[in-house]
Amino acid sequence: MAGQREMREKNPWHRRPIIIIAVLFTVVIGGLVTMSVMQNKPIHQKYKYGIVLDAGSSHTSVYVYQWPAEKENNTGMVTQKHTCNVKGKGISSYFRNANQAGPSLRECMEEAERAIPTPRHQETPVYLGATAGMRLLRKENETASGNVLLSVMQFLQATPFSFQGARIITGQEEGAYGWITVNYLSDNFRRAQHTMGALDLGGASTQITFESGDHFKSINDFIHFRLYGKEYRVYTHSFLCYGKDQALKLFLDRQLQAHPTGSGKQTLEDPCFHPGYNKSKSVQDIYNSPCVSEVQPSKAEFTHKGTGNWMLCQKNVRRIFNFSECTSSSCSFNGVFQPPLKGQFGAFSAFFFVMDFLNLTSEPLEVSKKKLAAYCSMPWDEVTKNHKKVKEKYLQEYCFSGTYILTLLEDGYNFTSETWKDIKFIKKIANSDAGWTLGYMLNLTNMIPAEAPDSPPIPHAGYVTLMVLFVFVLFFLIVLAYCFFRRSSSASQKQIV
């Protein structure tokens, strides 16, 4: 017994100082270490959501955009996170039955619903904006447009998200967010590197939109803007009645009006749909539009029989624009002033669509006016059999869209066969869609207050200046430690001898 209490005499580690260091150098350690993963552990990102409902004229899309809850230079950092396509036509063909287009969106919504977290439903806001097809609507018959957006006022506000109002924008606004959507996506807004014009095309408008020093002669010819601390003033334009489908109303309009016939039915003999293509069409389908004529003729209905002719095609989509009115220094079209073109330009809509049908979305000017006039001359029941999965609504167009795009731009926008390599025929850019939603969805940012992120729980300065303590304290225990042994193998080594 006396034995082994002299050998616990002898051990230093079991005198009570050294027990007191150890414990002492054990909770130093710990605290480092758990300090150390506390403050450096992945900071959970905080989102916020945004749904713009783009309310076109044949149809409506639903888009989910997400953002840090920390915003860059008062801009939130917008992504897409989910998209739906409505089923159906555009809410502007509800004016018949304006009680049916707010629940028209329900599927819709209901993914929406899923794609956002429950805890972030109520401080979600939704916006919805209407284009040509309800400016159009509002134009024939304003007490039908209205009901129609009350419908879907009432539907939206049901939902769990915050409301924030449905209306139907101007086609200068569409043509702005649609070129912040497309420099926003190119990161050119933060690179700060000279902006890429825009150019969209839907089924009853099209825009230009681009950035420029000129003077405008009207204040409908521009817009201003502030993103990421720098001003923008662009020019932007937009075409009412001259989207894809109701340009070919238009179109059709000038032939059948050219052409009356006697008391027979009325055959029109079309060169900008394919030899072959005989259909009878209703002519109630071509003016119920305030695009057309008001003088209608006589006949209900009328035989469309292709005859695939490029050349006399495209002669006559020039008629439906007036290329001899300019009052200004450059005009487009119909007497509108257009600045001269500048920088490139990113093409999206229906123009990216029909192109990408074509195979026409890389290829020169005139290599395209080449491939079409073939395209076109193919007969019908050929063009059918090579696709079949095409809806036959979309398939009889193609000839026509694609003369109709290739007029517009060469024409009517000043582009040449050396201008045309700037136009980028776009349909994504990382992985968001191009279109006027996103950049809609990105200005109002500025007026949705930031949140705080989550943040370390020690500040920087304050865990810097533990870290240095506990340290110190450490270096501490271990120099005072070593004394301890030292002292204590001296006494021992003294003892032995």
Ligand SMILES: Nc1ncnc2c1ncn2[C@@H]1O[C@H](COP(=O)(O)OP(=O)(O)O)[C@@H](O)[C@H]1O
Contents of the next structure:
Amino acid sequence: MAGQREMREKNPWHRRPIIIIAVLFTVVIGGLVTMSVMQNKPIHQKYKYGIVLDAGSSHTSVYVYQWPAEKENNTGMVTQKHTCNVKGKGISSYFRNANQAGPSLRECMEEAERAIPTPRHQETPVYLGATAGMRLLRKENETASGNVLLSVMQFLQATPFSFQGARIITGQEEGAYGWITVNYLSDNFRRAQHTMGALDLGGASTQITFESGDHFKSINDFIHFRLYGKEYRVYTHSFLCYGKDQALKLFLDRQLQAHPTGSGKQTLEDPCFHPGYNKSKSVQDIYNSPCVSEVQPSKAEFTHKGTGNWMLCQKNVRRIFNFSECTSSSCSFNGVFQPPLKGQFGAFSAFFFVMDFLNLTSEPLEVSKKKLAAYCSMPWDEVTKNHKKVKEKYLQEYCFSGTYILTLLEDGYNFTSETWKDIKFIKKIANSDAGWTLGYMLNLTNMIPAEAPDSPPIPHAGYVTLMVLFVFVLFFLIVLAYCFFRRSSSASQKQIV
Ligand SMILES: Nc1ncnc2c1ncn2[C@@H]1O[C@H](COP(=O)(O)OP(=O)(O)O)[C@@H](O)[C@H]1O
Ligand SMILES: [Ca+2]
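For comparison with the form predicted on its own, please write out the form predicted in complex with this ligand.
Everything in the complex follows now, all chains and molecules, and the chain you saw is the first one.
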């Protein structure tokens, strides 16, 4: 008996309360660990969706975006789920048969219906923004542009989505939303010290946008933003008629006016087109735009002949810009104020398509000029043989477009051989297209807050781990205290004995 009691006293685990406490602790700790694992398991996300139609001058694209419903205000959460290019030309080309503009969107909107789960259709906002093609049409024929917009509005209203409006956005908005898109996708608003500038080249207009502290001149070209608790002062300017298709019209007009012919069909010897290129073209196709001069050559047709001389090509391209007039401290061109360039730039849309085709996206400026000169001098039949799959409409213009881009960036915006490396020719960032549409939707759905959202001092996972650790330490301390108590009480018992 005495021996048994002694053993029990030596081994405290034999005591019932201790066993109960140990079991309870094990259960509590097991529970906490399970809870923390369950809490951090990715839960089934509910997504929200948004649709933006980019009604550009050359064509319309439909973008479907998605984001996790409960993370609406976290940057980098919106991703591009689906895109669709509407067949045919841009909506402004329907000026003669406006009621066809809306139905031209049918196939792409049906694709959007398939890309978004049916229960979400009704709550999905759809926006249409038209750019420079419609700006030009409005200038020329306001009724026609109004009818085209009405047609697309009526069509989009009849889709299962929540139609939020169709309008012509301003050049400033186009520039600013492009800037928001590239910086949102690069997570620059919350993580980086600096933002990235945005260069967008379309068919009918081009935009330059960058953060600049120099704000005292030309207030019109500056916008203020407060995003995630930070102030941004952004310079943006849109040049109507300086998209690459309208620039080509300006360029052909200058050349046609410079070499008027008497009787007979006019032949235009063009250094920006390949040698051997020889096509009969309609004069009306050039003069159908408010960008070109009203004095038309008298002939209906002209022969467009390439000579492939890059030096002369650049000299002629420069003539569509006015570099001499400037009443401000510094200008880009045509007397437009532009503060000194700052930081890195993302150049997208036609900047990317053209430079990518020419393999010039990562070449220094001087190398780009040399390569382009060699490309322009290539005979046209060789060019077509080498690029059978490329649309001829694009193929014939790459020499001109490349030269126009280099001239616009160097002589127009004042990039130099040294700052050329700051231009990144990009199509996508984090799997989403660079362009104004995402920024437009983020703004209209209030998805970028002015103030940084309050975040808990430690993340959830850290909180649970700390709690578990805390329970372990507590348990350890209790055991330690118990042992200490046992030892001192048995020592005092011995003393009494
Ligand atoms: N693969 C390509 N190669 C060359 N140019 C292209 C290609 N794809 C699109 N583009 C051009 O990109 C431009 C897009 O402009 P767009 O957005 O329609 O006009 P805007 O923004 O001025 O309203 C057009 O000039 C179009 O011809
Ligand atoms: Ca565009």
